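Heads up, the chain below is alone and in the form predicted on its own; it's given as structure tokens.
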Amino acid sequence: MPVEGEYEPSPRQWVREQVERYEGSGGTEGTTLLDTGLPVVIVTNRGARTGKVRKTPLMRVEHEGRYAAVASMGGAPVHPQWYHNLRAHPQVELQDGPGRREMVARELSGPERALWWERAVAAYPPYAEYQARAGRLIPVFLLEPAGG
């Protein structure tokens, strides 16, 4: 089921601009984090408190059609807001380039988290530094196609 409703853009300007560029081009522009060359996807979800539609660029960590969503917030000591959104409303839409698909998010633990954490660090090495300074275990969600 698509994530529909009133869209509330991020209060962060760079996030708003990245999402607008990505979606406005049909997924052909704005596909790297702040033009670093490192690929991102756009995750659309429903807000935990407001119920409004939110959109977040996240690092592209993909394996066999499944994706990791790493709640690093740049190594901050708190989880990003989207972490709470995915826990409350695990049905999301993911845009990877021009492709869009419905996904279901679930938080990982144990060996499964460790495996996806390794994949995440391989895709975006700064995650290791973020974990070292976060003072919390950085959550990792697995986004899988809806319906299995």
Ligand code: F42
The other form holds:
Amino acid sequence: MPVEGEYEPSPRQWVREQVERYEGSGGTEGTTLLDTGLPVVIVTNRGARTGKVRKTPLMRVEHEGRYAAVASMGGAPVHPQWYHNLRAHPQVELQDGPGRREMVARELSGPERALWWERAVAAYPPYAEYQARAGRLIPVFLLEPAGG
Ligand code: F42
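For comparison with the form predicted on its own, produce the structure of the form predicted in complex with the ligand.
Below is the entire complex, every chain and molecule, led by the chain shown above.
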């Protein structure tokens, strides 16, 4: 099911602008993180409490059509809000460049998390520094195409 409803843009200006550019260009512009040149995806999710539609840019960690969503928030000591949103409403939409599809998110643990963490750090090395300073185990979700 598509994620529909009232859209609430991010309160952070740079995040909001990235989403606007990414979606406004059909996934051909604004698809990398600032000056790193590393690719970003946009996850459309639903607020755990409000039910509002939210859009969250994340680093692109892809393997064979599945994606990791890493709740690093720059190594902050608390989980981002979207962590709670994905736990409550795992049905999301993922835009990767021009392609968009419905996915289901589940939080990983144990060896599965370890495998995807390795892939995440390979895609975006600063995740390792974020983990070192976060003082929490950074959650990793696996996003898989809805319906298998
Ligand atoms: N964040 C990451 O955690 N990992 C990444 O890999 C990542 C990459 C990235 C690349 C580009 C870019 O532009 C941003 C990137 N970010 C990355 C930042 C990411 O997009 C988020 O901005 C960041 O993780 C913070 O997420 P957040 O969900 O905490 O966002 C805050 C600022 C926010 O939007 N808060 C809103 C608010 O009004 O305060 C939303 C609150 C919300 O979701 N409320 C829920 C609701 O029901 O509506 C309730 C939540 C609950 O706890 O029940």
